[in-house]
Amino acid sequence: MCRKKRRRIILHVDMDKFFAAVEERENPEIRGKPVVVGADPKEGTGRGVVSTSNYEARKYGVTSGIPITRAWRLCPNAVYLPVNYSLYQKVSARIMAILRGYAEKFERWGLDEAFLDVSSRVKNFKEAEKLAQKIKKEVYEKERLTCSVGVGPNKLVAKICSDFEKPDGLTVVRAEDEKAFLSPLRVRKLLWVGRKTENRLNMMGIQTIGDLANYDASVLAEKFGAGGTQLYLMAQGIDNSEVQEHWERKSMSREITFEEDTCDSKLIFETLDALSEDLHHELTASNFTFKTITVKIRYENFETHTHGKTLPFFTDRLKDIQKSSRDLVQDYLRSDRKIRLIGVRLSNLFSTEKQTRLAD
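Atomic model of the given sequence only [the form predicted on its own]:
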């Protein structure tokens, strides 16, 4: 006898501009003003990047990941605040505890996102929608923060749904409606489709998820390898990945695109130090040490290189991040080649709760 396939209902909860929202909650006087959380702009001469910004700042073009100098030029009257990871960690822990209580299976994604498998908690998508509304209400009542929730038949669709109507949104897509929902969306909306992949797909005449779903799967496999098959399946709305109870963070990274391509080694090293300092804040606030560090370099012609090394010990010291990243980037500094982007990634992470943390 054939066993009926288990129907799944997955929620993806995404806090709205989490860092900035927490800062506004803690400092009511800045509500309604553009708020930028990240590096110190130093009146337009600072180094580093924007970690996040609120919706008022985004109206001026200030978005996550842009250089803090660009943010200052776009919106000099914004409220600029340093990243307070320890505060965000505490707030996140309370929110995740709320979400975990609603789920059959729970998977945390960073500080401000989570997947909830509620398949055994609700009978249908109508009940799932009511459950999502209940979650949103409890989070707001207890933390005075809004979140956007996506409800779908799998993680892929739920994740896209949560981003569909922000802030404070709720989007529900049933299994029978997923192809119609996905079809008109830009291919960039798919998980794991970055700018580079999007550009390659666009050059093939693929603009929307619907275009991708109707493309020849064999050609996609030829162009992208195993990733091409995965792209084709995602465009069909197919995602069988489970919500994992135990999610283990693998890495953390920062990167920045220079305002102008540069071969100025002083500027490059200063930027590396700023990225390293930002990473160090997150590393220590998240109670991690690292053992492997990798730098990423993209030249003006978009040629991209990565180079890493594994240290003989676990560490969370800022000087280890800065010295290692400077050493790794040396081979890529040539006076005749301008650099467009630089990045730093820490991996091989280990929780400091399981070892004695090295002091700076």
Contents of the next structure:
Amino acid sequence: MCRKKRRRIILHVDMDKFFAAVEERENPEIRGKPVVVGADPKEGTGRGVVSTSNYEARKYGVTSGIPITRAWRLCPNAVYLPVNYSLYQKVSARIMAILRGYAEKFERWGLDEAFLDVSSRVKNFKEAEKLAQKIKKEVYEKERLTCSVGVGPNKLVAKICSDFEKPDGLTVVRAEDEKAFLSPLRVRKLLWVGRKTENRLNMMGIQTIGDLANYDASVLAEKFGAGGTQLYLMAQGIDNSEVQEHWERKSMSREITFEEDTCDSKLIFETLDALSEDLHHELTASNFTFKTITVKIRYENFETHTHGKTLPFFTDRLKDIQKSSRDLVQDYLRSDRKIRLIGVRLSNLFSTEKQTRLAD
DNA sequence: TCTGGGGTCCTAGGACCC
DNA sequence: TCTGGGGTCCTAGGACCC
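With the form predicted on its own in hand, show me what the form predicted together with the DNA looks like.
Every chain and every other molecule in the complex is listed next, the one we just looked at coming first.
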């Protein structure tokens, strides 16, 4: 197939320290202080992690993902706030509506990020930069929140750009400059390169994206499978993935970490039933049936297991969820092993709404 | 470092079918 | 029963994203 190659211009918009920024906006008295949004620190004995912190807290080393107990030790005087998810969802919906208006194709990426394909809306990168400034201005005027925007010839470069000058940044990299831009950056900056992959690459003598771009593609493919080829292409700045307007839901899940590790089977079953009920609500409200159910447990030593089964039929009945999850968790209940977390996931989803439409 | 909760995608082995 | 090859589905685990 010889599809005519079209020059694309993609924007990636990333809200700055989103959860913390919304809290600062709602509570003016905490502005200027270190703010940590996440689990309850409980005077240094809490469970869970930091979700988002503001820049004042980051000065103390309090960053996203660290245990809340550690945050407490680093900065006990910070303002600690619980995650007010429904508030952030409302703010996010308004911001996404603004962004969507600027894009030919639009893809939400979590609550606080989005990709915009603006290829048909601007003639060149100069115009794209002006458009990005306009977007930043509108978001700030309407929501009093700042964002960082990356402009590039594809999603990969746009995403890396938006992270380049945070906060309130705007970085533009044209197709002809992308190799020079990417080359000195750490491989960790690439999408899908997390801690494990970074370590493996470092062991191979690969530190920067430039090192990766000069590496033998066949060796990468051999060591990392399909992901290896993807890594090599990304390092060249090649990413042909489209901005995806629609996302099909593949699974829904609920999980919870106990306040204290437990082997109390009554508590475990009650918790499991509550998770099942919660899932059932969402399943029916969103008009799905499911066929596969998986239970997840994590023991006190963090050893984690999943156990699932596929039913011979699609269902949305609560009793099917509860009975199956109870059966599945049974194998893991042992009087000598305390459980830290349990969860339930429904997959193999089928949209009954779509079915009705097709039948019409 | 004592590690949340909601997702997606990939891999590898085994069952089962033709 | 010592044997094949391809395709699909299922299961468990792991890496990664926000």
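Rigid core: the largest C-alpha set superposing within 1.5 Å between the two forms. Positions refer to the first chain, counted from 1. Everything quoted here is computed from the prediction, not taken from an experiment.
Practice problem: Verify the C-alpha shift of I256 between the two forms: is it 2 Å or more after superposing the core? | Solution: Where the cores coincide, I256 still shows a C-alpha shift between the two forms that is 2 Å or more.
Open item on the list: Rigid core aligned, does the Cα position of L272 differ by 2 Å or more between the two forms?
Closed with: The answer is yes, as the C-alpha of L272 shifts between the two forms by 2 Å or more after core alignment.
Aligning on the rigid core, do we see the C-alpha of I30 shift 2 angstroms or more between the two forms?
-> It does not, since the I30 C-alpha is displaced less than 2 Å between the two forms after the core fit.
Using the rigid core as the frame, report the C-alpha movement of L346 between the two forms, one decimal, in Å.
Here L346 registers a C-alpha shift of 8.2 Å.
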